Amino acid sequence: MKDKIALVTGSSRGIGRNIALRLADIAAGVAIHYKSDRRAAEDVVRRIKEEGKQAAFFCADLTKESGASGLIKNVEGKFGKIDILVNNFGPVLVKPWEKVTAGEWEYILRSNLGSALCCVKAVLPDMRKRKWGRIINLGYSRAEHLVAFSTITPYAIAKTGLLILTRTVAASVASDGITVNMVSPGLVEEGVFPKDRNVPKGRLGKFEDISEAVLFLVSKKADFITGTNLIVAGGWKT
């Protein structure tokens, strides 16, 4: 993996931050994709530039199919290409799904659904020619369970249909060299929790065990997997 060029998007923060770090441990270089914090995705360059690897952050708004089309070229521009896609960026909105107003109710699903849909196929073309490439979607440990979500509404519904896209894209694009999965956290550290937070496991997830997971699906090992959707939450609602 050392000459693999990875992007992350939301990566400034959070579990994002964390995923390029980790990338940036096994790959030759990371674009770090921020929206409004500047600083924080200032902070995460200069932590992988002082390991020796190629970084540099890019703002866009992936809630417009032009930003996402500009921050796909704005990469291939600096780094040459993009091997590694990992779609992160998505806010999870927490209210009574009657009380959600239809601007609100269209951003989470732009966000979280919309913005990977116009990535992936901004950053397709150029994977194909090489014939490899890794996509990463991140989700929602219970998007496959089709039940009620009456507080997070919209993001379930998001993260279901990234799922379905998930898989779509995977089986047309397996005989291009490119694997396409997801890897969905259930209750992690710093997220937000539902009263019901009885985790079998008897912790909360850690930023580390997504990013390992996403590590293992881009690595060799996982070329024969292909649209699958990895839970990681510790037995969480599953």
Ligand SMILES: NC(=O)c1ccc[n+]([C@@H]2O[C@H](COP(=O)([O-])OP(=O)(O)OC[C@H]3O[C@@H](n4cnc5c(N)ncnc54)[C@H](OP(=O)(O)O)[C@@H]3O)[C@@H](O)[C@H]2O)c1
Given for the second form:
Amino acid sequence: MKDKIALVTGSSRGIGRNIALRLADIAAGVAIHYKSDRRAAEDVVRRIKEEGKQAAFFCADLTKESGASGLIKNVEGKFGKIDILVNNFGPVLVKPWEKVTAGEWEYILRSNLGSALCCVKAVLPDMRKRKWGRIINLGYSRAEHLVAFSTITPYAIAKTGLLILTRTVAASVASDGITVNMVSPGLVEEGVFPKDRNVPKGRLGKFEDISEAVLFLVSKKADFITGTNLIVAGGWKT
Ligand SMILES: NC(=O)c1ccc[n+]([C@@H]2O[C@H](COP(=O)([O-])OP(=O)(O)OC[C@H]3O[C@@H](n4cnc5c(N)ncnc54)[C@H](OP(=O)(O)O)[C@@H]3O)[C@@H](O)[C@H]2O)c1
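If the one shown is the form predicted alone, what is the structure of the form predicted together with this ligand?
Everything in the complex follows now, all chains and molecules, and the chain you saw is the first one.
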């Protein structure tokens, strides 16, 4: 992975930040993306540079198609290519479904599903040319469950949709040397879901648990794995 360049969306904080820092350990460089907290993004870049790796930060609103295509263009302009794309940005809305406004519905679908579609479409032409690529979409541990979710309805729909998108793109680019997979966290320390402590493993997930799954799926060892959903939830409601 020493010559690879990675882009992690929403990497100024949280799970995305940890994934970016871990990818920096194995790759040549990492593009850090944020929406409003420039100082946080700068801090991640500084940490990566201190380890002697390349890093730069990029601002983009990924709820807009132009934001996504502009981000990919700017990162390719700076680093010359993107080998690894991690579609991490994906906010949660916890609210009874009857109270969700049309604007909130649109925002959750756009941010979790639309942003990934737009980033994937923008990054694929160059990956296809170079016959190598890794795309990871962040899901959540129940994305495969086709059941009622009354308090996270648009989020659950978006993540299940993202899994369908993951498998669709995986099949269409498999012969181009590109793998597309999903990593699905459950309850996470410092996470956004209400803390139900009934995790069979006996603890909440750590950011590192999720990053390890991403690191495996982008590695050369995982070359034959595509279209899969790797649930990282300690057995919680899976
Ligand atoms: N955390 C959990 O408990 C949990 C559990 C299961 C699954 N997941 C999934 O794991 C992934 C990461 O979750 P997370 O909670 O760590 O972070 P997140 O809320 O999905 O993302 C935070 C990042 O997104 C950026 N951002 C905010 N608004 C944006 C916009 N309009 N356009 C582009 N970027 C924007 C933020 O930048 P600024 O700070 O600059 O605004 C920050 O870098 C998500 O896909 C989530 O659904 C999380």
